[in-house]
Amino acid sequence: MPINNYYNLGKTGLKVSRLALGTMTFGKEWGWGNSREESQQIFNQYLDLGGNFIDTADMYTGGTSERYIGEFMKERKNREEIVLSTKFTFNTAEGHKINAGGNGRKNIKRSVEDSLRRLKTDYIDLYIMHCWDKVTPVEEVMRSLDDLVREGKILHAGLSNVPAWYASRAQSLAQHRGYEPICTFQLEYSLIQRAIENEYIDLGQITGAGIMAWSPLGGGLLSGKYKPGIEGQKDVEGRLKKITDDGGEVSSKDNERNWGIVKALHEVSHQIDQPMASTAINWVANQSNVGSVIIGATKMSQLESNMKALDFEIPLPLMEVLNKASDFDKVYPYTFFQSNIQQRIIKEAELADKPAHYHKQQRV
């Protein structure tokens, strides 16, 4: 079934598909991924099914991903139909020149010009800082992004893989200095990785930034390749194996808790007669403040299956099964906000229900 509804991205007028097409697989430079022909088939099928939100980055497959997308849009003549998102931060210049990485104004200017050239377009709908560089002041980043909006080279700005305090500071600067605000936080979110629930869900709701969830399948662990209850079923393969072998963050996903989540997901998926991957994506898409979930594919069958992830509902009791299996240990200071502490604050007082039109009460 084609995607037939869209969400506004944060507090903007930009309407995007609830499922975005991630294009990290466009190109084989990283040892896995798709050829140009395979990538174009996936690109076209995603759009034909009703999707309009394409996500890439300047560093994906050494720039091949952006180049392919630019060529595909030109051949299809559909640039205005697409909401195009790309990212900057990593050093992608030949020779790894000292100012050709990070989030400084000089690299932002270099990166956006290179992306525009590869994408064969004169503007980018959503330009996202890929990662906090721990060096560049947030004031410089926000002013630089606002300048690009005023120049018409980008329409909206986002942040990915940054501390919540940094994102909060960025939004405060935008509000008080009249800069273009951040409209989305692109963050890892899945049954396996739920840490953003500590702060980012509320932060997004308060500041008007929607969540773009990446890796909803936990780096592939929730894809359905891995089945519970099989002795030695901890050997990973494909992209998950590649990232693990390279010492990437995905390696931390191979643990007892996560294999318990795989087991619960398998059982729930079986009960509702849906693929494990679709069930995992559905769970993410229906969490608070999630505007769009980034899905990727190396095979057409994967794309078509994932695009059906919103065609069904997970019954509430089964959602609770998944929630319980994927519950995570809180760390300080979040451990101090538990319900027993709240009861000591309000004592015997009861909070009256607010009218439906009133703003949402903060979670306790």
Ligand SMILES: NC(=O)c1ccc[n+]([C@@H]2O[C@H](COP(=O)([O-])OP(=O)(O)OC[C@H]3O[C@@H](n4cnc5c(N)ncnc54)[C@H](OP(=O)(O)O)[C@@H]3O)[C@@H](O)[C@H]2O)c1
The other form holds:
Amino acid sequence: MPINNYYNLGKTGLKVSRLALGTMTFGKEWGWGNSREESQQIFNQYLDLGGNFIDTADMYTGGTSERYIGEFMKERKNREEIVLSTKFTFNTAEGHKINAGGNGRKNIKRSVEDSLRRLKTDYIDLYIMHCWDKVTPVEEVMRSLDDLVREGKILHAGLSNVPAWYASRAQSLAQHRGYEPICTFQLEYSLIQRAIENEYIDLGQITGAGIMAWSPLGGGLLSGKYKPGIEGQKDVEGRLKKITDDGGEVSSKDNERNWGIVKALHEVSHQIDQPMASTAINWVANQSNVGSVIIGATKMSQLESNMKALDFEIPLPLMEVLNKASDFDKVYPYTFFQSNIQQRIIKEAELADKPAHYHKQQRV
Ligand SMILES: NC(=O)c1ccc[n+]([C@@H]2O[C@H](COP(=O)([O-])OP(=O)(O)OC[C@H]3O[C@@H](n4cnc5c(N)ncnc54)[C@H](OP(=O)(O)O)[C@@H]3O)[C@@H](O)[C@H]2O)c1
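Switch over from the form predicted alone to the form predicted together with the named molecule, please.
What follows is the entire complex, opening with the chain shown before.
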């Protein structure tokens, strides 16, 4: 399916491309990003290829990512064509002011004004809480986001990196207090990170929020640079090398399960004659309730290749190979529901699905 097939994000009327452009790499401040010129080429090429969904955050590259996007939109005069998503939570104010971080109303107000200024726009299509701060009540966050919708500063709201109970509570508050509901959960999702399948797929379906999947290549591990047989190799150029050299978190990705996944991905990609990165992105995009996959690219060749990731289908038996290799240990209470729980509860034959013209029975 070509990139210029758009999906409605969650239950909104907002139409987004199934591949969003991640811009965490716009700017060199973090050591593995792109110059302004390279970033602009990637931005323009993504739009020329049919994408319309740009993801950034106030803290990416210290504000440079938002600044570049604002400038690029101005130069291209295309603000209206773009679905612009940005995030708040982290302290991006000069001088570490105490209320300039977190999800309190005061910081949300400061953050949105700063983002609007850097992005050179008067509204944000999708405003996402970047991370649970573990202290601010969800009531304060939801009311503050709803106020911003009413003020016209943001059109829709999302949550990223929050526990499912928190997201569920946010949606209940929205429903019962008449706030703008959350239309997307932006979460890490890839062949190497499938933990969100425990709760978020069902939660999103039930509450009308689509998943925006981040790091579909596990930050580069599934990009094709790493091949089976070179396990543990870290001298491949790119972000993972830089992070590893700096003593960062990549070591947690260097484990037997992940190398098994890289091996299976390599074999499947070879069989369907596709780049490993494309196969990995395609797998994520075709999981239940995924609204959009945020692709990252530090080179034009990577972008152009990744943008073709939806142009083919992975045959079912090969999907199974990937599913099996990337299977993960379920934790309690999900283990409790695994084996035929309905039969144990009602002691009758399994419930049947409703006829096709009804909605599918939800068994959660
Ligand atoms: N909400 C959140 O907390 C959160 C967190 C992380 C990311 N995000 C969003 O998600 C976006 C994507 O995340 P990500 O960059 O981590 O995604 P990713 O797809 O897991 O990794 C992308 C990186 O892999 C390498 N790569 C990509 N395509 C390749 C190809 N075809 N061949 C070889 N290497 C390739 C590039 O890095 P190198 O060339 O440097 O190796 C690229 O920067 C971000 O830009 C951001 O917008 C959100």
